[in-house]
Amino acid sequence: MKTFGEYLKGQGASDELYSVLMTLKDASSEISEAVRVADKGEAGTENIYGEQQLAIDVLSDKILQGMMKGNSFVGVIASEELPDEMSVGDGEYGVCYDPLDGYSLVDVNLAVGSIFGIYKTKSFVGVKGDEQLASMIAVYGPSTTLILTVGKGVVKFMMDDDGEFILREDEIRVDEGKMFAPGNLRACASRQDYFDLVSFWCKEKYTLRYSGGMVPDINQILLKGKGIFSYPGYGDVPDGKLRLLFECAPMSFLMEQAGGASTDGKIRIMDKEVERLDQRTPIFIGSKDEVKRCEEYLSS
């Protein structure tokens, strides 16, 4: 079976992109070990969004910062845990990331993960998801896996006992099927259209698969090959809570490369321009027909 590096070389990745992705692979290995053994308690600090940080959140961000600063091809990074993008060198590549998605799942021992988007840019302000050269999620669960696209489909790697990532699935595809992960259900109290959509899924006997973490939920849709993840806005939070740059754009690149779709209800996520780093967006992502259904139900 191919290793992570062998796969990249086989796909014709440039030396620069190869180096950046290999560094992210190594960082994922280190974060995986940290998730297993590190302090799971609160760090006593808040991130820039006012959310309580766990010690493992802070450690994951430090791991990625350190490794990105050590890669000469990386010039700028942006983290969901940082107030602004950070210049780290003269490299042409920009790496944005959510170092540990699903922090609320850590203390109850559910799967968590990291999200990465790679661009050739000096600043993330003004970029669109369509400009990504690669995106990847790392999943830290019973096994540690990487789901990757370099614009040539979606593949899965699993970390073996020696710490090497080995190709396990080389053609991940998302078709149609009755599975749903409905985020932000509180929106049903004020949005009849979302209540009606969730009611449709229930009445049609869809299988509920929702963990409360975007990485494990999208990972499941990709690997099961079907389903829909939804996170609408409502009331005082019309754009929901998920960030375009750090979460939604990288996930959308993966989903589209697997044959699925992603929208904010009106606009394709990959067409949305990043106007500021903390920009949020509603998202409906998964099987094409399900994404279309979301747009139809929520068109009002």
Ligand code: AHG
Contents of the next structure:
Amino acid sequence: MKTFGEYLKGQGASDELYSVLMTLKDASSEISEAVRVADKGEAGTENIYGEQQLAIDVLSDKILQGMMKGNSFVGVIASEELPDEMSVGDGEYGVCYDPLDGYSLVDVNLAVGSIFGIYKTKSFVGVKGDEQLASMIAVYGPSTTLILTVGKGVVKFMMDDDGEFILREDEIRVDEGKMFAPGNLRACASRQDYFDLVSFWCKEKYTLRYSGGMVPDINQILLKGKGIFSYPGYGDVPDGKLRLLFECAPMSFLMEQAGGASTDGKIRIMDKEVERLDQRTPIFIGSKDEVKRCEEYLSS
Ligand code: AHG
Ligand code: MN
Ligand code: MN
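What's the form predicted together with the ligand like, now that we've got the form predicted alone?
Whole complex next, starting from this chain.
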């Protein structure tokens, strides 16, 4: 039974990357505990997207910021909850994160999570998802799990009673299968192409598995080994809601490493350059053939 640290050593991770990922693992433990016991109410503040912040969004962000500042290998951080990237030292590593994904799920006690992307950079402006050295999601559900890639496949760890993360799956693969998580169905009201795509899935009797949280939804596709998650834009929000740097790029690295794919409808997400930290992108991510189908339907 390998621990998180033993796995990283076995993969030949550098001392620096090892340290950064161990710190993110520890931060995930703390956030997991906070999600369990802390205040679930609103913080009374807004983030730069004009979205209400929950007390737990702010607390998760604080936990991460404190721990990143304490790691000498980290030089810059960027958070979905901060207005700008922040220099935290001389380290070579840049860590970007959505400290808590799933705003609308917290008060009803559904699974939520954190999303992390790790780069070697002094600034996130101009990076592409392809430059990530590692990406990871933490899922805070009935159990706390981490899904990680360091560019050598995708693995899963589960937190045990002692707070140790133990390797539970060492080769997560995404193949084909009829499961769908169609986000932003509102777009169907004005977009015939998305309506037709969703109709195809319905007619073909796909199984609906949609939680309203990108982390549990993508986690599900990875662990069931099949399926598609979509979040298009429409009308005044042509790029949808999900953020390239904090959400879509790290998820796409995990999905591609598991043998799946990810696109904005035309361009591979991992090829997209981050022009602004708050940049959004449509996303279609999961089984390869499904992603291809999305591109076909949306280009017609
Ligand atoms: P966040 O809580 O970090 O703002 O992001 C929530 C996201 C994502 O998890 C989910 O897929 C999407 O919001 C759902 O949005 P809508 O329910 O508004 O379509
Ligand atoms: Mn989010
Ligand atoms: Mn968030």
